[in-house]
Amino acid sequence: MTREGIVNAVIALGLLLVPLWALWANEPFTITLATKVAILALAGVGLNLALGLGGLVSLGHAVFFGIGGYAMGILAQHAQTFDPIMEAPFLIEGTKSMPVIWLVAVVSSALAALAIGALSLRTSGVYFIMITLAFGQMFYYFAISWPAYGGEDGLSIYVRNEFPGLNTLNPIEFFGITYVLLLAALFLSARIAASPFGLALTSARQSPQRVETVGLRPFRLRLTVFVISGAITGLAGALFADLNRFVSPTMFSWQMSGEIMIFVILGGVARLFGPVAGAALFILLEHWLGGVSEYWLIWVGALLLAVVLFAPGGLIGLVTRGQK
């Protein structure tokens, strides 16, 4: 096993012990921030599909977190309301069942992504960013005038959905499905990145104008991890709105992409468990310093811009000392 497997073990491992002894320690509070940085992690490896494979540099993924968040939020709303989203003849009715939510949150996410990057990438480098970005605001925008889910108040939901054969309220079970579904898409992402696909990918990033001679289409490459990292950044915003009962336009801004960002190159661009690192780093400073000034983003700004200049493989990269 190489240096850096040997270093995606242990946070892998790190982040299941930890909730486990805050359960023996009867600290909740603790498996819930286990929880977030599992599913923070699950967004930040569905851009890390995008960023580090195809180096596209999204600011506007947080619309596929959105999106996810208010799949959940309309879905488990008119479950509790027991008011069906569509009338006869198309009963279309909410649910409380978590495979379905996901399916949907999943889907929807995926097909705004397939609309969006059959625009963005059209287009490269600072305009690919700036349209990205306004499809974001504009999603943002949009949620906060849709006074039929809450507006800019957001929505509250007031039941925790359902998975077969587990008790969700219990925060350990809830954790469980959570850690599962992140390990999955870490095991999508690294099988994605040794296919043909993923090298193919890779090649498309770094010379173009060669993967076109041997018969490929860049934009056809981009477009379908796209698609890929847009489901599965859905995915986790469907799982975060469960975890909180609650879903806003916030959700949709700019910022939540930022932050989403912040965990990759935290933890590495390209890296397979980066974001996990990342979202775990950024997790812990928020608890730790966001009680003791309010202006804790500062050191992560600084931080942050540490890692660029001088460690630019981030957490992991420089854990291992630039090995793959």
The other form holds:
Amino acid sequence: MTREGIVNAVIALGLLLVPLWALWANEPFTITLATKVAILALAGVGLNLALGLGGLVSLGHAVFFGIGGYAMGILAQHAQTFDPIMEAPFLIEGTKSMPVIWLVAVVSSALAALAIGALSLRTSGVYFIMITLAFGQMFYYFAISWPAYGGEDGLSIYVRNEFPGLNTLNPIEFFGITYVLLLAALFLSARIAASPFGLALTSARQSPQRVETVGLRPFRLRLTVFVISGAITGLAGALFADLNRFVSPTMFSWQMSGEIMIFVILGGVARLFGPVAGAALFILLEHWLGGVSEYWLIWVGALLLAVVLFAPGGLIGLVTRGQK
Amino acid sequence: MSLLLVIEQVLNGLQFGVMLFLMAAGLTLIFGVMGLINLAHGSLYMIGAFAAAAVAGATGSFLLGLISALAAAAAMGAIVELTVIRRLYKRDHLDQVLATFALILIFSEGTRWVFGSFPLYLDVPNWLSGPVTLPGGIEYPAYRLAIIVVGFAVAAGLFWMIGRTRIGIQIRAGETDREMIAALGIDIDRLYTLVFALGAALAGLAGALVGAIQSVQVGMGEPVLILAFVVIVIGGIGSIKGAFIGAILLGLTDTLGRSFLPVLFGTVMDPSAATAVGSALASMLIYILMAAVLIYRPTGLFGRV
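May I ask for the structure of the form predicted in complex with its partner chain now, the form predicted on its own having been displayed?
After this comes the whole thing, all chains and molecules, with the earlier chain placed first.
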């Protein structure tokens, strides 16, 4: 096993053992924290595909996170008020079923990623960063000014959505769902990275001309990975909304995009488990420093600055000392 | 809808546009010369506003506040350039984004630490507080008119500086070929610090001017920063002319869209629906404009290919 493989196994096991310990010690809040880590890590795994594999510095991934959140919010809102989403030409009703909500979240965020990607991938470099940031802001302001689904106040969902055969109100069972989805996404991204598509994408990142000369179109490769990336982040958004039983325009905010990126970077960009390590570190910092000082984000800022300037490999890079 | 209202809204749009220009000019200069994307530019805007509010509140003089906004933002810009930004020029854009995002966190929380979470207020000075009567009998707030005048004056000054002065030649040369001007004996490190401090001062000025019409609070800079990015995407990176035209275009589009789209929709649908659809669409209008420019010219209206 490679050094990174061992580190990955330790992280995956740790994220599973902490909530199990918390269940034994009867500390439900710790289980909720672990669930939050799993969900935010899932969002990071999505971004890591675009950022690490595709080299696409997207500062607008909150768009997909928010779309996932609102997919859950809107469907559950209609289900809890027994008010169909539309009646003509055919009846569409709200739902409290998680798998249906996930499907809607994934499909709608993939479509948004397709539209945003098709426009922003016409450019590259700084233009791409600024444009994704701007589209993020567009969705944010749209969510604020569209009054039908809560506007600035957001939507509250009273009861967590249902998953067949499980009691999702039990923290450990909901954690189990998010953990399995996280592992599935990690497995998927490992497979993508090792596939011919992933290899072509890596070459497109390093040398677009060379990829073009062998007859592949970098634009199409990048757009594909951007869509997959957006869809995974959208799924995370639906879960995040379910965790909080609340969705609001802040899920679309540029700070959210920045935070998802921080997870990826703190852990180590283009590392499979980087987002998991980063999200765990971020939540721990939020929990510990947040208790010490109201201004804990200063220390996150200082840490991020230190990582960028002095430890470009992130947490996993430090532990593995740059080895694979 | 009267002609007077239209003219008033056009003036509001111009005022918003010149504000955006002050932000975008600094960003585009910094990108053009140093190749750096600076997310912390919004923090410099905020620092300008806070410095102006604090000094004007303590001394009672708006002009002193404005001067200290320029000084504080320029000084903070120079400090940040010397300590952090300097290390980022050779890094890729991702590192620049992250490091300057970290700076936003540090500046925002630091300001909250010093000034608290409550907004400060900066009063419009007495000699600019009333309305003025423009030709044609239009009453318009003197302060907003002053912002437009200051904005156009700064734009003219920048064009003159870049086009006609020695430092302007160095800046343009720096955009074209960094190694060459270093080889010609220009102190490139000093030039970079200077350009960064200049951009910071422009952002600080914008923050202080806007601070008197909005509240001065933590987080005020980033929405403006993102709009300035849209300006740059529309105008083309590195082009001051593009930044100016993009900023005015965006200011007018946003202001006119917000005031007239709901009215326009009101002619075809019932009032409450028209307000909802109109205001939602108006909030997206500038991004739609950006998307249209991207389809037509991916490098912006005045960008080099």
